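The data below hold one chain only, encoded as structure tokens and taken in the form predicted on its own.
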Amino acid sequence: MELIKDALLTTGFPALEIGQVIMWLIGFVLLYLAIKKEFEPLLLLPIGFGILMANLPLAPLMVTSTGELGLIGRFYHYGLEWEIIPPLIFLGLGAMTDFGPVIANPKTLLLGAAAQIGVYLTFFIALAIGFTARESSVIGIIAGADGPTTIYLAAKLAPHMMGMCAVAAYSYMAMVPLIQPPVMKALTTKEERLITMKSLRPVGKVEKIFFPIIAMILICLCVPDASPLMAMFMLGNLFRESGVVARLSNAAQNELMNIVTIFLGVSVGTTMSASAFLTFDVIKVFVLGVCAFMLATATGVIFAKIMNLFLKEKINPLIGAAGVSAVPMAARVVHKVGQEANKRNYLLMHAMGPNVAGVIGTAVAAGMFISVLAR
């Protein structure tokens, strides 16, 4: 009987608390909305069965029982604290990217920058409530509805907030047709949405080959805490356009891409233990994160009514909606919108200029938070 009573302390079973099973019934809602639901599945999928393996007593995947780190401790260790896998996911992003509408038409980019006053919103808002201010940077950059950036700058600033606030962030990606629309109709008349834009002028190569190299040298002499970020995305874009690397662009976007959302999405689930995550800060990060995020889509639709002011031909404001870097879902749901108004109203390539754009400020915004608070 002594042999079987030793054998179940060996179990999990006796140290299992009902924190770790509240995280089982969140890792299994997660798990729901990804296989069911399809809400971001290569992301969601992983941080959920992450979430069920971080509160899997005794065992030993964070941290070993002789204090060394465990299999998904090294993926989080190396990956994430060793700030490697979020600009490789960035590296795969550029490599999927085209710039043509945002060289056609640098307008956008204005739109693009418009859109991360939410960010900085968001921030003060945070700030005021009682998060610390690295706190409230990481929850402000949810409203950039960018995943990697989001986990990128919890790495550096707030390690305690990286799964509340990565999940915020891809859930809010998943939910943008869910979000934005009201928002993008508030704030614009129907006369607005029914503005017709001209087609985009055509994009040589040589101008889609400089536009990432000279991107990038401004953007890292600029704001140099964002070049992790900027400078393999604008790596993997010259990829793309190059013309000369296929295997390599192919690369990127599929086997390297795949590779690292894996040991992201696990690394990210992991953090999330009982201890960490059921708090009453996860619910004020949640909803301010939906807060940033309408208040992000806001600015930018704002930001393109008070360029038509100015503009001899006029844009259709509800591009600016799509100035977050959730790509390339917001620039459709700019599209379903528009021909909602007016069903030969295209506006899908029109809205991919802010969107990228998005991507870029929700990066630029993230560098300049990192270099005013990691010091």
Given for the second form:
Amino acid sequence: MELIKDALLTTGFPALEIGQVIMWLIGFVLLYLAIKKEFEPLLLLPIGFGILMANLPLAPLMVTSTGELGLIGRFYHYGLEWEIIPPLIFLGLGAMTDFGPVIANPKTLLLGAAAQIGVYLTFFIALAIGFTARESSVIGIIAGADGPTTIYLAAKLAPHMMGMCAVAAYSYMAMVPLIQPPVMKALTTKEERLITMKSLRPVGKVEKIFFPIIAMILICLCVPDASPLMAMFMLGNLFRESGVVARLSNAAQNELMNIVTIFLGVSVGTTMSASAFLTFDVIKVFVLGVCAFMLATATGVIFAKIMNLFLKEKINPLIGAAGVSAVPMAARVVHKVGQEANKRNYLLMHAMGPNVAGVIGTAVAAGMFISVLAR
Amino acid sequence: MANIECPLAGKVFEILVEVGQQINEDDEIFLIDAMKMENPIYSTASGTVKEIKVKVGEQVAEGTILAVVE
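Output the structure of the form predicted in complex with the partner chain; the preceding block shows the form predicted on its own.
Zooming out: every chain and molecule, the one shown earlier first.
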């Protein structure tokens, strides 16, 4: 009898706490959303499974019984604490990105920047309700709709917020088609939504090669703390546009991106232990997160309307909503809302300009937070 | 004679009309895949499809003539 009792004590069952079981349920919800609803499955599936792994008592996954890092703990330590994974994701994103719409219409860079006003507004709201400046910056960056940047900033400034902010960012990115249209419609008139835009000019190969080189130098000089993300983003883009390293470009877009995504998802999931996640702050972060998305959408649209006051050739203000960097979902939403007003209005490629500019804008905003708050 | 031009760059995903078919303005005549999204292309003219100038799977630039309507 004593032997059976001793054997039972070596299992995880006696050490299981109610908080861990609640976290299992949260993990199951994410797995359900990923598998059944296909909400951001590439991230929510490994994050959901990572949550299960992080909440198994006595399992030496994060830390072993001797206090050393466990298997998943090493993924987290070397991948996120050493800041390797988010820049590698940006390398792949760069290789997937076509800057043609931005080069053809550089005005759209302003729209990508304008949507970041939502980041700063959310930052101040979070500060006002009692979060620290570092925590507020990570909550604010959710408005940028950029998962890797959110994770990168959290690892730098508020690692305890990483799990909840990453899940909020990815969940809301999956809900862009639901969150953005009401804001876009509320801020525009039917006449504005009907505006058609002139075709984008063709962009030459030389322009596409010079863009990542010049952009990298300028951005990294202006905001040095954004350089790990931006330098890799532009390197990936140069792989793509140079046309001479197709193997590297394909590897960055496919194999490397897929491998790194596995480690990213699992590492983020394992930050979500019951003690770190089950706090009232989670509810506040999720409420602030949806406000952040709406604010970024609104500031992008309003800025586009302000630009129209000065432009001879008007732009459709809906494309301002694509300044949040959920690529290409936000651009697709703009296109669909535009076609509801006029089915022959094709805004997709016009919206890609602010959309990719938004990726740059969010990384720059993160760099600015780091430069001010990390020291 | 009216040329139906492609309003956005992408890949021809589906051709919804045949040569000789009678079509009306605003009928859906092609599906173009751009940014992993199937975009319906609407006819800008009424008449008979005289010629279809692209094939399924073909990459098309903005302004490419997709079909001729008489």
